[in-house]
Structures are given as C-alpha cells and as structure tokens.
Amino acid sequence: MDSSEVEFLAEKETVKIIPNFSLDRIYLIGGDLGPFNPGLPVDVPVWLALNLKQRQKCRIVPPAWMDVEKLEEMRELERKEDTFTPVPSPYYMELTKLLLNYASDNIPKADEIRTLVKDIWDTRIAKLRLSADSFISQLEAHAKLDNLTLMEINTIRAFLLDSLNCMYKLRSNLQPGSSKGQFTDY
C-alpha cells in the first residue's frame, strides 16, 4: 500500500460541512447523506466535503481535534512519552493535509496547525525510528505497533522488511550445516 492509497481510505471518514444550497437525502451505496438544508452542519465524507468546497456549495467545519491548543497538548504529550499515543483520528496527518490545502480559508489558524501536525509527525517518525533500530539491533522476533496509524507504519515498513530480510540471511548463514559464504535471497 502507498500513501495515495491510505489517504483514499483517508477520504472516507466523515466531516462536518455547513452547506448554502438545498438538496433533499442521497442515496449512495456507502451510505445515505444529508438532507442538505443552507446553515444546517451535516456530516459527510471527506471527498464529498472537497468537492463541494471547491465548487463553493459549502463551508468546512474542521474536526473537534483540529484545534491549536488541544494539538499542542498532543504535541507536548507526544514529546514526553516513550511510547506512541494515541492520535485523535487514524488518518489525522492525511486529513491535515486535504484539508488545509483545499479549505485553509475554513480552518482558523492554519498555518500553526500545519506546523503542529508537522511536529507531532516528526516527533512520531522519530519515535519510530529509533524503535526499528532497537528492534533490529536487539534481534527480535516480532514487535508490538500500538497506536501508530497506517501512513506511519506506511513510512517505515521498506526500510524494516528489508532489514529483517538482511537479518535472516545474515543467520542463516550462520547456523551449524548451512553452507559458508552461500547467498540465497528469498
């Protein structure tokens, strides 16, 4: 999976949107949306929610998360932890990005919740860096993920499979009966 592809399962979870036209309730297959009625917030797909916007049929609310003070409190809890906590959505870094790049003019204080996301993401990418690296460098079997999201696990899993691939051969060749200086890749 590549990150085009998590930031399509990105555009499927809901937002709340304050419409200026009237339309009576959709019926789609992932579900039934609106009545569209102008000023009443209605929830609906992140997709659905761009497209209007561009079509200036509606305003964007941003999510209850995407706030300057509450993403500060993550960013400083993000910092003093060891471990990864948890996020305020699965794909907050994905909606961060369609969001103010296509309704920054919806969102109060853009520009400083771009830069929080951004560092709660490289605080995170680093966490999970040096988490990899221990993984690697202490031998281990497996590896427990909590709360990380699928575009984190995304950024690191070439790098780590082809270590763990690295590592396997490097001790198959070191078992007892195993041919010397004989290379397989598997």
Given for the second form:
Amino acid sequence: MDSSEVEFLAEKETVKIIPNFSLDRIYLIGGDLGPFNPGLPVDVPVWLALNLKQRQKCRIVPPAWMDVEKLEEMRELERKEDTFTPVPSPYYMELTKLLLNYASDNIPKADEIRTLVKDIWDTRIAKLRLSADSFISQLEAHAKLDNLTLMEINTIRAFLLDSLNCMYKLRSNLQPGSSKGQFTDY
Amino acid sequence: MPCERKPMRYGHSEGHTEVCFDDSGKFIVTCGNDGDVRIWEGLDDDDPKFITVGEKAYSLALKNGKLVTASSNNTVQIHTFPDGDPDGILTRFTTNATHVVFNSSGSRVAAGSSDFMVKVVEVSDSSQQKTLRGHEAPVLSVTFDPKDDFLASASCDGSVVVWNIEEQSQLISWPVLQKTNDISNAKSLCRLAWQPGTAKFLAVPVETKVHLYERGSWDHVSTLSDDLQTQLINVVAWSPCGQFLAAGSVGGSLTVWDVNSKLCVERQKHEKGFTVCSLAWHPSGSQIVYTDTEGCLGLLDGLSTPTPNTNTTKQAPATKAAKDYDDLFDDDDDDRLMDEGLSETNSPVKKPVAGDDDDDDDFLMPATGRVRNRGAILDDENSLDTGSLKLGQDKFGDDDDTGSAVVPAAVPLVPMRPVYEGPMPTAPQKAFQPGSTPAHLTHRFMMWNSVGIVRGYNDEQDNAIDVEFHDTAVHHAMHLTNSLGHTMADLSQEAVLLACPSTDELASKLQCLHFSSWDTNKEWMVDLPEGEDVRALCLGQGWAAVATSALMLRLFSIGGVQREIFSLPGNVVCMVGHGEQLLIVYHRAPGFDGEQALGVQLLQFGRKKRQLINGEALPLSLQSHLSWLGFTAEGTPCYVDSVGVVRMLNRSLGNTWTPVCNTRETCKSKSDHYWVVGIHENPQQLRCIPCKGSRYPPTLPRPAVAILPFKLPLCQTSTEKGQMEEQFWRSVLFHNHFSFLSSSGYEIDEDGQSQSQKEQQELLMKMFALSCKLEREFRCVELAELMTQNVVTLAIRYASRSRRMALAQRLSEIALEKANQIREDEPEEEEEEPAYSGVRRTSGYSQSEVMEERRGNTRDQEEEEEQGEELREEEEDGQEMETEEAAETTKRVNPFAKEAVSSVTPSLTPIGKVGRANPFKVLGSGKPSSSSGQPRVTNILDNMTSSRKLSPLSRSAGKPGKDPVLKPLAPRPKTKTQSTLLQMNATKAASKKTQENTQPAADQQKQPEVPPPASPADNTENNRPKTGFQFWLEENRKSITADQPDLEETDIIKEAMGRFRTLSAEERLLWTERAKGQTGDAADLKKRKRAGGGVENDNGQVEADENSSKKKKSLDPSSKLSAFAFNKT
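Now that we've seen the form predicted on its own, could you pull up the form predicted together with the partner chain?
The complete assembly is shown below, putting the previous chain first.
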C-alpha cells in the first residue's frame, strides 16, 4: 500500500466548510452532499472541500482537534506515555498535511499546528521503531500495538516485513541443521 | 449656611456604625460592626489607627482621653485615647449595651442596655454604679443632662424617660415612640440629645419631627420639622454652641435647624440614601461627621455656625433670617444639580443662580428627581463626583449675591416637592441596526444578514468598511475607506446602504452602493436636512428606507429617487425590509420598571400599498429589550429580545406573535448568548452565532454560524402527546408563509407545502392513534376536526378496526361535513382570496389556484422556453434512471463549473436559474418565475421550488386538444397523500359514505373553472382517470335510480358502492381493467409511476416506459400511514 493510497482514503473524511455559493443537495454514489447555503457550515468530504477551496468556493473550518492548545496537550501526553495514545483522527497526519497545504489561510496558527503535528508524528514513529526493535531483539512472535494509524503502519510495514523475511532467510541459511525452535543469535 | 458635602468613604464593614470627634476636634473616631475603633486624622486619612475592642462595637463615647465602648461581650470597656491601651472594664450587662455616653465633665458614663437597664458609672471608680430600672424593653439611647442632675433615656417600649440620677427614679415618661420588641426591629434609634450649655432643651426625635422638651417643666415646648423631611429621624445632635440641632434620618437626609428661629438652615442628603445612624459635631461647630448603616463615613464641612454665643440670639433672627433663606436656596440648588448629575436624565435646563427670580424658580421647581436619586445613584459612583464638582462651582456664584437675595419669609414654609414613589420610567433603548455589534467597538460587524457581512474597522491605522457576500455570485467582496464615518449599514442582493450621523460641519449622509445597477454609476449619496440624523436604515427589494431623528421615515428607490415620506409615531428602534415589506419598531411610550414600550408597524409596498400592522404593541419578555428584528427568508416578521426569546408573526391568528424558540435554553452557561443572524422557516432553522461569555461575537476569529431548532413552549413537551402537539403546531405555524406568499402573488414551493401538509396530517393521525389508545374518544373527534377529509377516512378505518364504532360513526359525520364544506367553498374561492389558514387543506389548494390564476398570463409566455429546458432535463433524468453507470458519467460533468457560469447572473431571471440545474441531482432545479419579484436566490428553497410544478404544466401543454388558455389551470398533481389516498379509497372502498364525494370534490379543485358542483361527477368524468367502480356506476346508475328513484346523489353512490362490493373479485377486476384500458390519462400514469419509481421523474418517462410502469402500482405514502394504523391496532 502506498502512502498516496492512504491519503486517498483520508480524503473520504468529512470536514466542515462554509460555502460561498448556493447549490441544492447533490447526489453521489458515496452519499448525498449538501445542500450548500452560502454562509452556512456544511459537512463534506475532504476531497470536495479541497477542490472547492482551490477554486475559492468555500472556507474550510478546521476540525476541532486542529487547535494549538489541544495538540500541545496531545503532544505532552504522547511524550509522557510509553504506549501509543489515541489520536484525534485516524488520518490526523494526512488531514493536517492536506488542509495546511491547501487551506492554510483558513486555519489560525497554521505553522504552529504543522510543527505540533510533526512533533506528535515523530514521537510516535520513534516509539514504533523502538517497539519494532525490541520486538526483534526479544524474539517475540507477536506484539500488540494499539492506536496506530494506517499511515503509521504503512510507513513501517514495507521495511519491517522485508527485514523480517531477510532475517529469516539468513537464519535458516546459517543453521541449516539446527532445530526450528532455536532462535538464539543473529 | 453653605456647606460642602464631602464624598463618603469606607469606614467599617456593613452594619451599625458610630462616630464622634475627640475633644480637640483633631480626630474622628468611629466604631463599627467589625469590632474596631478607628481613629481618623481627617476624612482623607487612608491609614487610620485602630483599636480592636471586641467582635462588634455597638457604641462609643470619648472624653478626656478615655474611650468607652460597648462591645459584643456585654461589657462596657475603657481604652486610653489615642493610644488604645485597655483600661479596664467599666461595667457589665447581661446582654450587650446599646448606647454609651459621657456626661459633660467626663466623670460619669451612662450606658443603656438590651436588658432594659440603664447604668450610670463613675469613670474613676467603676464600683460606684447607679442602676436605673423601669424600662420594659431594650434601651435605645441615653443622654446626660449637662448639669448632671438628670438622665434621659429612650426605650423600645415606646417611652422616653427622664430620670433623677441621684434618686434613681423616673421623673417623667413620655410615650411618644413606637413600641417594638428589640433594637433590631426599632424603626428609629431615637438618639436623644440634651442641649449643651444652658441645658434648656431635651431634643427627642419623634418620627419625622424633633420634639423639644423644656428642662424643669418638662413641657413639650416646640417641634422642629421640615416639610422635606419625610423619613423617620434616627439621630439628633446639638451643635456645641447649643443653637443648632442636626438630625439624621433613616432615609439618609441630614437636616440642621436653628433652634431659636425653628427654621431649617441646612439640608443635605446622604449620597446613597442609606440610613444615618450616628452623627457628631466638630467642637468648633463647623463640621458634622456622620456614618451610615453600611459602615461609610461622611462629613459636612463649612457649616458657618457662629461660635457659642447664646447672648446674641435675640438679635440674630433679623439679620440671620435672610441669610438662612439664602442658604436654603443654595441647598436646593445643590440638590438639584446633584440630581442632574446623578440621574443622567434630561432635567430642566440649568440656570445660573444669579438673582431672586432664579432663586424662586429653582425653589418652586418640582424636583421629582430628588427621590429618584436613591435608586439611580446606587451603581453610579462617577457621577457623584461631577455632582459635587458642580456643587463647588455653584457656591462661588452664590456667595457673590447672597446679599442681594431678598426672599419673602413665607417661602420656606410653602409645601413643595410632592414625593413620587411610583414606578420609575426605564431609559428607552437606543436605535440599532439588527445584526450589528455595538458602535463603540473598534472592530465590529455593521451588518450580518443572509446576504453577507459588513465589517467596520476603526482603529489608529485604518477606518474602513469591508463588505463580503456569503454567496460570491452576488458580488465580489468590497473594501471601502470610511472617510465619512459611517456607523450604520445594510446589505441586500442589490446594494449596500451606509449612513453616518451628522457632525458639526457635515450633515448626516446616506450613501448607497448600488452594485447591481446596470449603468456605470454604481453609487449615490444623499444629505439629510440639517438637524436630522439617520437613526436606522434598511433595504428592501428595489427600495431603501431611512428613519431619522426627526421622527421621519424617508423612502428612496434603490436608484436614488425620493419616493415616500411619512412621520413615525415615536423614536425608531430599528427597521428591516424584505421584498416589499417594511417592518418598523419604535418607542410607543416610555416604559416603566425595566420594560420597553415598543410599537410595530408593518407596511407593504408594491402594487397594493397598505399597512398590515398598524402600530400595535410589540410583546417583549419581562424586563427585556429588543435585540434583533428581521424577516425569515420566507418573509415572516420575527424578532428576538434580550432574554433570548424568538417570536414570529402568526398571520393566521390575526397577526399575533408566537414565541418559537428560547435561545437561552440551549446556552451552556449563563453568560453565553446566541447572536441571531437569520431565520428560515423551511427548513426550520434559526441561524445564530454562539458567543461564549458575551452578547456579541468578535470579528476575529471569524465566528461560525450554528443552527438551532425551534420549539414552541407548549406544556408537557416531555410526553409523547406534548411532543406531537408541539410538532404539529410548529409545522402549522412554520407553513403559514405559504398562504401569505401565495396571497401576495408569489410563487410558492408546492412540493414543500404538500410535504408539510402530509407531515401535519401524519402527526394528526399519530395523535389520533394515541388518543384512541388512551380511550379519549372525544379528543379523537377533536383531532379529526383538524384532519383533511381523506385522513378522516383513514381515521374511520382505524377506529372501526379498533372496534370503536361510536367513534367511527361520529367521524363519518365529520367526514361528510367536510366533504360538503369543500363543495360549498369551491365557488367562492374561485373569486376571492381564501381566508383560511394552512390548517385545513382546503385553503391550501385554493390558494395555489389563486396563485395559478394570477400568474397565468406570464406563465404562458414562459412556457415555451421552459418546456425546452424541461425536455433537456428530462432526458438527463431518464438516462440516469436507466443505467446507474451512465448516469455516473453524466455526473462527472463538473457541476461547479456550471454553477460558476450560471452564477454570473445572480439576479432573478428565470431562465438563468434553469441553467443552474445540478446534473447530479435527479430532480430538476427550481425556476422561480419572474412574476415573483422575490430576492430569494440564495435560498435553498428556491431550488426546490416549482420544479414539481413544471412537470404538470408541460404535460398539460403537451396534451392535444386542450385549450391553451387553461393550461396553467390544468390538472396538477395534488399532494401525494391525497392522490394515493384517493386511489386507495377507490379500490378498497373502505369508506362507503364519503369516498365518492371525495373524488369529485378533489377533482373539482383541479379544475376551478368548472361550474358549481351540482353534479360533480359528471363534470369531471371526462378529464380524469376513471376507476372501475365509476365505470360500473355509469352502467348501473340507471338501474339504481330505477330501483330507488327518491335517492339523493350521495345516497345513490352509497347504494352503488354496496352493490359494487357484492360483485365477485373477478368481476370487479374486469371493471378495473376496463377503466385502465379506456383512460390513458397521464395523471393516472403518473401516480403509478411515482409510486413505483420514486418521487422524481413525474412525466419524464411517461412516453418512455409507459408499459412497464403499469405493473408498479403501490401506494407508498398512504400505505405508510395505513401500515402505521395497523401497527397501532
């Protein structure tokens, strides 16, 4: 799975926009959208929001969690806890990136938010690496990681699987005669 | 005796407070409820020395460096003064002492107590005590005879007693006071005072007067009174010279009398009207200190009493009298000025005090403001300063002409100043623009309405106005420099209207940016006549209105032509326009006790100019003021008061105002408010901005609009019954606009209307079922009265199924009545406007007909174009129905690109609207006709509007053999409920009695041009789909009439129904088939089509899949209803 595919999935998330045009309800396969009343907030998928925003047809109302104070709290919590803390949105990274790239003028303190989300992301990825490391070094057969987002799983999946495969091959080559239950050294 | 009243200062915590001067007059000494004795070096001393004497100090006396206090531990203590060292306990009581005094030499102390006793103690030897027993209630106050022979005391038992100290006996007792059981209940503290020096008089405050008793004879020799003194006197004190007597009252007035002349020489008023509980003269006689029960300390300075000079009293009056009178007037002036400063009301013009005349005027001027002080000043500290400032200034002038003032002696005795104690008028609320935040803010919304936002910036860098439109299709955003200082704005689809108040050089200006003008001049400006200021303004469709300070309403056309002018009955509060309607709210009269008395006028321009509401009172919640006024998007006036209650005009109930929402109920905290920006009736939306902790939203960050639901404040909305009732009446109320719009010639959203009627009928049916369940048959019948005839038939079925035959019987009577009513109403309705509300369906139908008739002509012309459009749309629709995927490709046509193109012409051209059709949507988009001049482009409703209407029109147009003139009046689809109900009735024949009546009646409505319903069935047979029963009836009518020739028409049908039902199923089917075969009527088809293929595509596929549609025959909405009915049984 590609990260662009994850981003594509993230675009299905809804976000509030304030349109500056008037349009009746529109009927799409994915569901009905609208009606659009100028000046009245309406929930639409991110892809539509961004499309409208780029054509200056709306203002995007940032999601409630996209707020400096809340993100700061979240960052502190994330740093304090050893495990992964629940994230505000399963697509927080993607949404932040998308919204800040295309609608930074509608989001107060966009730069701070960008930094904060990046911080959270970095902390989480570091934790992920750490846990992968301990997973391998302690020769565990399985691990349980809660509150991981799709994007995070996606970043580590390719590498982790490949390397585990690799290690498996190496090990079976090194000790062809030994019993299968023995995983002593690498 | 001009004196200066110094501002009060905090002395002690709340409660009884006493004050005295020390012997030298250098210190002011106070004691209070906090148990401290404070020693002030003057009134301005911010760091007084204090001595703590107990938990509470009730009284104090000071002489010869000894401070005696009565404290809460039931003792009378001595402290040294000014050091404050404790010097022993003088005496004890069984309860606390209430008043302590020294004798003139300072050798003895007298103390009165709550245990009914008075003790006289030698200061040097506290063992030498004399106890005076005889009071039968707590002692209020004590005072020594300056010659040390006697002692006077007042008690709660109502008596004032003079004691012989040596004999410890009562000399005389006067029962002059009111009896109470405790000091805390006593109206007056009744502090007695014995004239110093000669000791001739004992002053006793008795109610509002002071009685003077002569020493020795103990006669009541005179009374000091003042006409202005209306409150009980609490405390009296002699000046050190013995010539003047000062009194402080419960109401806070301070009065000084000259005892010889018995004239009041000084009047002052406590600045907040609190009770004066203690007062003391400065040893020099030039100052009086006083304290109130709130613990504050005040001072009167500059009392020019002569130094003790008892010998000259005989000569004094002649020269002094005049002087005293002057003083009197000065006082009055002072008071008046003070009042002006305090009450901030428009009191009469201030006159410089220059001569006699002025003095007289001032004196006779009824100063009702005086009493108002008490209430007004409570929260107004600043104005006090200005009051006292003026006071000081005035004194200069007075001093100059004291000599020239000659006043008749009688003047001070003239009764004057009636005291007004009734309800106080409220300050009228200022004019405002609804949807604006206060003008004093540097960044403010000058207008937020359904069209857009006007923001005003007024800070150091910038004085500008930003205009932004919600719908950018209306116009692009504008940025204007605000060089004229506009403070008011309004915004519509056509123009921005701005106005500024007049300045010293410039007149009040009105500026209009008419951006929708098609010529190159997009702006005009008008100067108002001199002295006239714009107070409120608004924009309507094609006009602008301005209300001015001269109680004038000026109407301009949007292009700047002056049109109408008329006078307003009162100062305008605010004004709004919508379409052709103008709503004005003004002050009808002064309101009282926090209420505003507002009147409202609703005018309608356009072809028929008229006044719909003629200056009726605008109902507001108690103690509130108007905070928003506007129209719903559909054109119903509504407003919000400061308590958060939203009220809407109920046109169907004689233009009454119905509360529809209380925004405060949804607020989380007390200080949160909702700032209303718009109201929509369909869908029911209250658009407002939540403001956390404020009444107004800030401009940044940009506030987001929230939507609140409406809720009528009906009783018991927690119960199912209450909920349904609330829903029903809300639905009725919020669909009143249909009848208004149609009656004023606008196009209405028939789909929405039928939807709402269906909703209402469904609710009625639910309520009916509920009442049935609860065995409330009478209520059932009441509900049935509200139902339409068709739903009544359903109700009958429900009733009969649940075995309530009596109910069913009654219902069928109602049904019959309703059917007759419809028939009777028919001919009238064709001619005149219906007078019904939307409650009953009958009016709904007829209204749409009226409307149809009105716009009939214009319709014809448009029809050709519309049909073209319609066809294209239908094609699209059809495609979509056939293959979903094909439709998907069509959808890919960018709707927004199309939107953008079409939105270039935001105005009301109907064709342009068609171009805005949304290809995503299965429905066609709306086309408001040009005949309706409604600026409702932004309204979502519009898109829904009339899409349904077009189909029947085009169909009827396409039908050959139809008179083109009648096109608009051709059969049109009725509400779904009805049509399907009809169908159902016909086939199932559930109701024998009414069913046949229903159909002709309904059909007649479709054709209002047909003659009166003498024989309804005959008239309509040609045009409408026939049921199998009707065919059968045609064939068999003769036989029935032959059998029973005396039958009425309805009875024939009844009879026929009975017979038809006796036929076998196959036979009936045969008839039905026949009926189908003969009538290829589109309307019939349509019904079936709708039922099968959903709500949309009425006639799009009529040609396309006529055959297939025949199979689908179900009765969706009514089957819902009937299913419901079954469920309930």
